[in-house]
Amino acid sequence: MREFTRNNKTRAMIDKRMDVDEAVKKYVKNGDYIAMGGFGHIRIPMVTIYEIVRQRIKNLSVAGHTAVQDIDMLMAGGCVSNVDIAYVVGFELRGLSGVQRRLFESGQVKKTDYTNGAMSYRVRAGAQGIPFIPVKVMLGTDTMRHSPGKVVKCPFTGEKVLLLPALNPDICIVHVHRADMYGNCQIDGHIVKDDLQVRASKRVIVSCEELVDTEVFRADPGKTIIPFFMVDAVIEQPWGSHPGNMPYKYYFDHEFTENYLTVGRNKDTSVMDKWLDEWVYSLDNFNDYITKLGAAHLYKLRDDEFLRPPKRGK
């Protein structure tokens, strides 16, 4: 990994920006391990997950660490091999995925298991470019059973501690509030865990809802969370996250969604090979899939006092 930073990363401020299916193809490749930002419902990268659909790329490996919708599509247009799974199949409180359920339980997908803590400290491993790290996380529960770590005696206490091994991406693909055209990005509320994905991650592609001027960054640049020199592609687009939540921009879409999950959930695959076609194959981008919800159905989702940022100060 610090080899290839070394030989394919650079320095030099120069424009990244792109449209979502030229950075798909030439960054996302055919047996890719593919690792996505946000959490859940919010901030997910779904412009770029269509995309990745709409190109039926396959075989892909991914990182199933606080993801939910995201993978789901993934999974649902057969672009999926295998998860590092830790909590996935449910849609939090709208119950079970019947597309993931599925492929698990027929063996289409593979998963190893670990938990939200164990992924997050592989990550950290990766981005701190060591090949492993100690951790107290999933000792004495099944999870190990399932999984690659390996349990040692530490040198300095005598104690047992897992060793987990270091997680770095071929690919990471991050939905973002802001960002330059060289790539530094700013993200509202919580970053979960991007900073830390993209610094592990060969290639990053960033989407964002606005693009702005460089000197918004250079007026405070506390706020970049992501440097421009982890970002190999910068998409703008507004409503990138939908069906997800963006933080003080829209709520997620739950109509959308639940329409989504009884389609999953039909025995009858043709059904979800039929809304595929309608809502990714059968559309040449995500500004057609924008026009096809309609602005008023969108407009909905932003229509909500609790969307303003909170003031700073008192």
The other form holds:
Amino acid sequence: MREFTRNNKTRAMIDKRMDVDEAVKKYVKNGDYIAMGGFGHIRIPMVTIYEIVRQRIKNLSVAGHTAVQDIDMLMAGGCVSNVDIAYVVGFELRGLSGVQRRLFESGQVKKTDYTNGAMSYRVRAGAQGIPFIPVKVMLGTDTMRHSPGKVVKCPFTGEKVLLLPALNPDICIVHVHRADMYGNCQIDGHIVKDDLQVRASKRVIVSCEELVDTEVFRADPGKTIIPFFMVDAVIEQPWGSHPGNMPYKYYFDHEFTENYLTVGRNKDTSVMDKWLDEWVYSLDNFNDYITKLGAAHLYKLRDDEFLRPPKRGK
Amino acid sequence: MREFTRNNKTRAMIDKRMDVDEAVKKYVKNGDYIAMGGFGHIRIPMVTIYEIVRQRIKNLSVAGHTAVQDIDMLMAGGCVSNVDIAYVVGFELRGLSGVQRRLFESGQVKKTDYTNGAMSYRVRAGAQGIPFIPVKVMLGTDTMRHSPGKVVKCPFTGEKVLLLPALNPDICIVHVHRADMYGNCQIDGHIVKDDLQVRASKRVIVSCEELVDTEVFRADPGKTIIPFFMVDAVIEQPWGSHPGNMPYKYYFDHEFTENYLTVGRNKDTSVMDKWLDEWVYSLDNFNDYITKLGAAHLYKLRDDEFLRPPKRGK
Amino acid sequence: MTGREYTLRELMTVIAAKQLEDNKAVAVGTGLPLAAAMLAQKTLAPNLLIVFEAGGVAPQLQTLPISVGDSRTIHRALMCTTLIDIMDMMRRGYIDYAFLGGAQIDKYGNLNSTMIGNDYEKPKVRFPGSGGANDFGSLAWETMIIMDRHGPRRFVENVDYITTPGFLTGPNAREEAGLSPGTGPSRVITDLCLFDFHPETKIMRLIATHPGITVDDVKKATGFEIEVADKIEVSTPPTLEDLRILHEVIDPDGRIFPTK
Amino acid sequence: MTGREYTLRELMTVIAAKQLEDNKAVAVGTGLPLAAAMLAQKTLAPNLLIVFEAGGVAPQLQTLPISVGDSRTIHRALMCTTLIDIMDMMRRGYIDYAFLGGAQIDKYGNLNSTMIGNDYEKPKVRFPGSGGANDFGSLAWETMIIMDRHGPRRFVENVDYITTPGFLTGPNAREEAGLSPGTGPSRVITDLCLFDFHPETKIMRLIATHPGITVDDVKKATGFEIEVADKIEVSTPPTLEDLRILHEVIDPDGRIFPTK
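How about the form predicted together with another copy of the chain, since we already have the form predicted on its own?
So here's everything in the complex, that chain up top.
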């Protein structure tokens, strides 16, 4: 990690803007361990997820840290061979994913179970640059017994703690509200664990709703969550979290996700293949996807976010 | 810690405003382990420090985490018997403290040396509620050999790490830019480690430059550094960090501190006793101290902070 | 439909709300537990502190969120912090209650939300896993378990996989595993009845049945030997005011409590 | 005064600045090291990233701060973060250089900024201790040590207390202690000369003397046997442009470099 940082991460402020296809080509490799920002359906880096599927990256290991639409899409696209699980398969109140059930129940995709806390703590250790961290969760359960964690006694107090190995992903992808061309980032609302996860990772691809001038960061340095030198690529992509919820920007696309889930639950997997073809493979890029969704559809998600009633006379 | 929280920290939003003398009487006991917010001369909780001296609290153990004016005043007042040191005795570019040299060199005040990083990591462990934390500092040095730290091999990678015990102070005092009557707090500029230190501590006294309506927090929840339920007392005290630097409010009182240092370096300790009498014991409260400093003197510190030249015609 | 003036879901929510004391803190997700916490706030526990796992602290909810991290959970919140900060708070003893559920539960309140089957590599059914459940069950003072469809396939002698700790193998087992003293499940609220746990044996103990349900009904629906309290209460039905708050204030859109 | 057109302090600052490569990051405190980093930025290393221990990242400094945490260190900064975040970054390899000093140094570059004397409980002189020094010396890739008043009481065979690790007891000792490979002190800049460290023995090695200073002067001023490079350079004096930047741009108030 230290050596990688020294040799591969420039500390110079250079223009890191690129298209998402270039960023994925450059920084996401078959077999990489990948971590995604956001939480559940919230502020998930879908623009980069779709591109990874489009480029048919294979054998990814994934930090499944309350992973919902993001991991489902990667698994539907056949990109994943292994998952560290905190929360997967579920779409919260919307029920279970057919795609993930198929792949996990058949054993095609390997996994190790952790917890939301445990995965955050592992990332905290990775960000701190220590090889393990003591935690007080998982103890006594099968969640612990199937994990690599080791129970030890604290040398100071004698109490039992579980040691978990640090997590240092090869690549971390995050979607933020605003970034500059160098990679400085601000996030509104939940940070979740993106601050730690970016720090724990070797490579970082940032996509943002809005590319802004560096002046924005200099005017309020306390709001910078990710500093430029941790970032390798910057992609400007409005609606880049769709069908997820981008706080203060747009709400979930409930209709889209429900339809997607229904497709995934179809035992005939060619139905999902067709969906992928229509929404991913046949499109050149994310702007085509946005265009296909259509302006009226998208702006309704903005109304939903702000709890605005539909316009009269509609 | 857990039991203490359960039994002593209300989760209800109640009015916690009090005068500093009441807060110190209630929450600072002889023999307590105390931690102060801020860093060096920056955003230090002087209003509460002066009151602890005034109430002649004894036998405090202190987290000397880049402690400058704050710890010096406590030691000058005879309140301290033990210090965990990251940085003490020094006033950065201003040189060494006579008061602290006397007390440490005579062995009157006991101490254990750590580092800035180590003390932060210990507080991180305290905040996380784990009994120890692995670190990669102090290794191989006398700083380690005189500490309670233990070197172990990582059970996952085999590398050597130093385990340090968590730190959970009895009382943490912090000065912030704004708080509401329940204890919600915002800080502008450096947070340093106040977020972690408050979380690691049993009792928390907050003083603030400005008491504001709760609406301020609800309007920007991402900016809340300390939530109300961690706080036991709220004191409104403008200039409460004097002679320290309150970012975006007022700069160091260089003149005051230089004079204070000179007094402390005098081998005749009655000179310091006289100073304490004049500036602490003989004053009823911090407002008297502010009044004694005088408006013109204070407003100059505001000009200094914003690098404004003195007014013409002065 | 049932002849009752309320649904079982409403009844369970009202019972859950009554377990929450004032001046305490509860960690919630979405759905029924959140509705219960909101109802408690609006009735017996006005100073109840509500915290969301994803980082929302004490929001003024305008509408029910559908995800524990969605924008609604920080609407006019007092703080929006990180997931790990919430976990740390819970570890330090700030969170009195957490709500949990699962596919299976055993007599010690151990929960399975990971899988059905014997083979971890190839489960018959794969569920979401812990999420924050194990963290909550390990760190909160009391966990409240909500289980609908009370039956012998869900209330089992041995769960297929312990995702989240109840009392593990019985008295002192939590402490021996390294979990903090004084923690563990305190209530199980089902669509038939209400359990607590026997203070000595740590086995699930029946303390109240819902109107029209007998002790025998509960025993038949439960795949293990339960403890039975000396005196079994009958659950108090929701008041009209409870129902009004649920429907008009908490869930006006009828997302969780559809109007009949 | 000395017949020179510059002070030794200015010379040391200019030498320090020249050690910093472009596109790298340096952690600084206040005083001379900060002036050196700013000078480097304005001459040979325009993309040098400056980070303050207290959390300021890449500020646009208007005036020299007098404390590592003061408001000046975040003036128009790109980020204002926490001390622990800076330490974590350093641990993860983001910080190439850190500047250190101390009361005593030994031949392996071990530094004492804690105490003079043999009794830890009752030292003859108590200094501030590590502060961030041990962290910097443990975690940064290269540490640059600045020592004025070069003499045998400061350059000693054994320091009274190792506050901050140099190469500890010699080759491989850092690695054996658990510190990361490839780290350690790289330069010692004094008011007489410039040292690096011998790549095999890890002992301080003279590589340049300041104008008018001989190898013998250095040996006499040093309380241990030094290594001497095959070719000893003479330090290049500050240029007029260096001095102009130091006095007019970096320190117009003359806080660090008083105008004669």
